[in-house]
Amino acid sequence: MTEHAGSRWIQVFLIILVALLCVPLVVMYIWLLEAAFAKQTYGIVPSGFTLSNWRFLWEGFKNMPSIWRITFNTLVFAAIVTVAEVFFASLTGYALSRMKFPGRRIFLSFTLVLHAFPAVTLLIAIFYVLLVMGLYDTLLGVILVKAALELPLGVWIMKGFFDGISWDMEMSALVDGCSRFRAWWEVLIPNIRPGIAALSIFSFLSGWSEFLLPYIFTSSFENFTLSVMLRRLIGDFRFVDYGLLTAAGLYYMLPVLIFFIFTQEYLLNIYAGGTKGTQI
């Protein structure tokens, strides 16, 4: 009885602690929501009500493409990064999980090391590569860089899900005459759909929120994404229109919040299943 009561108090303490840690975040979101519709954004509490902060939806921005073109660029960027990462990570994860070949352990180790390097340390090298390939200041170039930098983590996640599938299922398909590719596509992929969904959501959210790569490697207005647009809106801090900035920030954030609310259960599969059975 005493142990049960002690465990109960620990749970209550942890809930209170997490609630207190979340208070600043909740206050921040509430302030952003109020400021996006406020006439006066200076001070602690925004005041007044206006829709003029949202004028960028019908008037656009000065010296920038329309908000719809920028949103389209961001959506294309996030979607293609997601498709590329999931496709190549699932193929590579399958090979590393199911096939024995020379250098496999070394390849796995280097894959993990590659993920440890932050993108900022590779900016100069990436710039030269994109310049030589003629992909600098193109959305395609930034997409390829983002997908390549995210791929090591995706490979490890997919390998973990493939490790969790019994060999008997795949061997039965091979004995029945399936090729390795057909067994991967028709037998294994349907069994790791939660993992694919989780990695897809993770990749999409990562692509949608990416700022550094589009900001560094694109300079043309037609290649702007929403994160770069927000940076341009800040400009000189002395002349920032905070009403416009908060409205644009809320516009940028709302799709991600809605997307996360409906997909968080799948996203947790990365941590629940992506490491299950993982082996080198």
Second form
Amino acid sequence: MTEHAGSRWIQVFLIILVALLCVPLVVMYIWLLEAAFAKQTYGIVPSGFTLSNWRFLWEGFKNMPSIWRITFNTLVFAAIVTVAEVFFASLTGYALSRMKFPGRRIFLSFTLVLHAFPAVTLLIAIFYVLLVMGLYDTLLGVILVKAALELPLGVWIMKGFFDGISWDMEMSALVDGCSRFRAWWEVLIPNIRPGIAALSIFSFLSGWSEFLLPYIFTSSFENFTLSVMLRRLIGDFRFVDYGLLTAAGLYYMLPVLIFFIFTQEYLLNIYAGGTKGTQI
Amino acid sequence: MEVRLVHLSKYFGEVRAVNDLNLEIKSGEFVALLGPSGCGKTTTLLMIAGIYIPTEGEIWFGDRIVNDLLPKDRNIGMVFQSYALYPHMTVFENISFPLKLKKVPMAERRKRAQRVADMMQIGHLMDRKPAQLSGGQQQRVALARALVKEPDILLFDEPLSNLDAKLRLTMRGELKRLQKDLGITSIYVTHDQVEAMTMADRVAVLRDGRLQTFSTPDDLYNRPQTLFVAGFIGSPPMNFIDATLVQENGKVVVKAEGMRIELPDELGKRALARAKSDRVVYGIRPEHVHLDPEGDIEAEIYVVEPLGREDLLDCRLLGGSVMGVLAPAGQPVGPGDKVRLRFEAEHSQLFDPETEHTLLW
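With the form predicted on its own in hand, show me what the form predicted together with the partner chain looks like.
So here's everything in the complex, that chain up top.
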């Protein structure tokens, strides 16, 4: 009521501007949605309704393992990456936040550099390492690589959450009779649950959508993940079956979408700068 | 449990937070570590708790050196300024946490936690989370948690600082009473001299990591050992004037410009015997200086500060030194008025200006 008329028009203008900028994005998603269920699309206009694009769910693909096997692989990949990352990041983050040791500062800055390092440049080196270790073309190998590349950021995030807990509380736990490890487990970890939740979601989503590493470091059918499968849908057919591609794409996206809807509150914690969010 | 600190030092890099501290605390005694912030009192406490490892020196609990003992093995209870309650646990879980770590059976845990909680008057709050409690209640939970394992030693790190003034007063009394009832050796860190003076059996005053003095509140106030202690203890603070010590007609006299005080014979003799030169720092508390038309020291009122029950008058002597005087409220004087002052000479303090040590006690 008390606002100036001018600022109101500016607001309206800004909203329209943002809406216009969003149009291409919205169009893309609308097309994806309708193409997955349409016989054909003319530009953005669909024609005819069909479920045959989804036949891969019961028939599978040509020259590929069953969709369920691929989904299972992706799930295992994302889950193990998540568990490994949260586990190591919360130990390392604690050490970096709480302990003094030689090289701590260098270690901290190195993890930042590592995070900024483009993983693509490491591909050939990683390939050799995996080959020598006998992990090339195994899910485990790709999981290890992915977890390692994700760890620097995770460590920083967890360190931020540990920094937010007062020393007093930890000292109090030690005086009450905890060992250092028990204090970490019983007092600190429960108090950074928002951080752990956020990091878990974050790494799960990142693992779920990882394409480059499984594409390059696995070749056998039994190690396929959903992203690799999508790539194959585009590449290996003489002409691209867009109906099939969009349906498979939607299938790939759905878990992420559902996951995101239920967990966005935690995700906001992490993007708000790693400070302690809502207390549980 | 008796606690002894022997040549205790803690360095953080170049900084000597605690420097060659020697302290003997008797069993059941309530000792306050008093000093301005950064004087090393909390560092000392954390060394006793086992959180910090001493750089040099020894910490004795009874007849045992505990330097290398982990905090969990020292059987101490500690109350922090921030209370440091565990936010994810209920009051009951907070209080019984030390017992859980000692693997005390659940039934016993419940009984003991309830007993301590009832003693602290928080027995009805057992199912709440700390965030649902007031500051005073949180304080009581922290205290109950420290007491529940029946510690040999209680450590307090400014536990009352976060309470409001009225509650602080209540808790002060309760804490003192509790300590006397339980007879647990207690070490209490504070920068609040009133807390230290009112609660402790003995007060250790620290400054820049060094022990200034360790004595009873009475000695601290009436017979301060050093200039720092004399100035630090008491509010409004003691007045100090640079003066000379002379003998006139068989009397020992303290003289400064516009001021002449005859010391009582006993004090005079002692001061004369110990003084290395005739230069001294003369000290007297504001409550021992009076407005008196018969007084032999002239002064001019500089400012009047009403404190409620009393007025604090800042008086300027002829020599220019300013002297605080506590007088009953409602004095019919104002800035610029000429007054005469009378000093209670028997309450004089004298210090060596070089060593800053007392010449009297």
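Numbering follows the first chain given and starts at 1. Everything quoted here is computed from the prediction, not taken from an experiment. Definition used throughout: the rigid core is the maximal C-alpha set that superposes within 1.5 Å between two forms.
Checking residue 260 here: with the core superposed, does its CA move 2 Å or more between the two forms?
No, shifts by less than 2 Å.
Report, to one decimal in Å, how far the Cα of residue 22 moves between the two forms once the rigid core is superposed.
Residue 22 is displaced by 2.6 Å at its C-alpha.
Align on the rigid core first, then pass along the CA displacement of residue 13 between the two forms in angstrom.
C-alpha displacement of residue 13 between the two forms: 5.1 Å.
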